[in-house]
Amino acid sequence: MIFEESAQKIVVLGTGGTIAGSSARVEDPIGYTAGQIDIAELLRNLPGMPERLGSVQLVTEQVAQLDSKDMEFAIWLQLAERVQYHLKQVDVRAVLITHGTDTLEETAYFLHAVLPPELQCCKPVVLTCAMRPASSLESDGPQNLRDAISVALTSGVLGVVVLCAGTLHSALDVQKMHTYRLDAFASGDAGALGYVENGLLRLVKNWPLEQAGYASSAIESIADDGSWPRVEIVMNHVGGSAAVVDALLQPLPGYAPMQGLVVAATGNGSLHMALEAALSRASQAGVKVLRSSRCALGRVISGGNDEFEHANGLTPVKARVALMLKLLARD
């Protein structure tokens, strides 16, 4: 058994970002230092709370302090071990994580494959994030986290989203869209599954479990030996050449050989004819190719007889940790 109704803790998982930030002058929301403030003093004096939470209860762990624009892999398959962990616990309702923005979509998209679908259709896992810092005079790291334990408090909240700006996102849809605004993030053509509006929840879609956990195996592989293959992203654009994939391919010291690359391809996963006939040259080598899409919004609608498979909708980004988990669960 892994879940009970009387459930009484969340366990807040903090990995540093922008809501943990700070900056020496409070009037400034762009010059800050991200990941300064641990996650347990952040949710120390939130305002709020006694009423909202009620009896139950937050337990904080840092399990990283950094600025989301330098997440590795070792923190990504640690963050995914405490949350599994935390899930199977008894007393544990909900994991809520605080992550920066840069990488939060494919943070989410990684743990949204990697947990069992066994947690992920019991309990949720809730990333919130913020665009200004802790030591802004405008945060909105405070009014995050309060919406985020709402999500973690509603009951039949499962599987893996995001929070942000009062939208909830599902990890296999959510992307940052915008470089400032506070609402920086959307879920394109799916849509947000709902809103937080004065402290509840208001759902508009089902929970998206049909992908949940698809690439759990990999965990095992990643834990093995600690390494994970190496995959790059490749864009066409005007004058596309060969010179970037050719280069890529080349060995070079102190990297592993490639092993899978993505292409952001223009509109429906055109690509201009010279970077196709490289791309070809790499599947012909032992490559993974992985077609994706430049625009915001839409995905891929495959001819049929397509070279390259396209990646069922997935942002570039995320085509790429797809493409990791798959090539690791096949080793």
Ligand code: SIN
The other form holds:
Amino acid sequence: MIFEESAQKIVVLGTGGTIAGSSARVEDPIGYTAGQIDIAELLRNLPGMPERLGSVQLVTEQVAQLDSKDMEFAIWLQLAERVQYHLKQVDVRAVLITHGTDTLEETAYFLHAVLPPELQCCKPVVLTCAMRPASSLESDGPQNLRDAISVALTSGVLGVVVLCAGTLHSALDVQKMHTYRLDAFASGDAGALGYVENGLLRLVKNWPLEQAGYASSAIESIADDGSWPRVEIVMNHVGGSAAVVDALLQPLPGYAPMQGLVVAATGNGSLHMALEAALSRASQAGVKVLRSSRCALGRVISGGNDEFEHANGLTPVKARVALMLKLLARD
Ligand code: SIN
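Previous: the form predicted alone; requested now: the form predicted together with ligand SIN:
Then the entire complex follows, led off by the chain already shown.
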């Protein structure tokens, strides 16, 4: 039994991001460096915490300290291992992760995909972030952290979720939609899971029962030999051509041959004829091609006899993660 209602610890893993960012001037919301302040420091003196936590203890661990645009597979692996380790402990009720907003949705989806279902079924992994640095006058990190802790304290919360600006999203649906607003994330057609209001989580839909966990064996493959398959993304656009795909098929010194290619197609998966022909050549050369859409909402709906497999409603960046894991999975 890995869960007890009385579990007394919430583990908070720091990875950097704007939430840990610092700038020379408190009034500067843009000219800052992400990933500067330790997770223990971010949680120190967080207002209202003793009352909210009661006897529950926050335990911190610094897994990385970076701007999430520079997120690397090696850190993902380390993060997945640490999350898995902590979720297995009987006295841990939840794991929280602080992360930069720029690639948060990829990390959330990755964890959702690789954490075994038996670990996701009864405890939450809550990712949170900020759009203003910790040093800013308008810093949103403290409120997001407080809300994420409230989510972690709510019984029945499970799986990988994302909390930003009082809104709770599932790892599957969350997407960064805005470059500057504090409420930068949305869940597209699926909508948010719920809202944190005055420290209480109000769910607006049933908890997602579908847990991925299909790729846990992928993690074992990576841990064994350390290499991730090379999967690239190309986009369809006016004046599309074969140039990028043909170039990607060429050997590139220092890089493994490309094994997968996600195409961010236009609309309902449409492709410029020159790009489509190049993707066919890639497919014939053994590259696995996955078709997603560059539209922010909706999914590619199959006409029945499509040459390239669809990304099952995933955005291009999540489709890339899914394809890498599929290529890695042993089962
Ligand atoms: C980052 O993604 O690490 C920087 C940007 C942000 O957190 O908003």
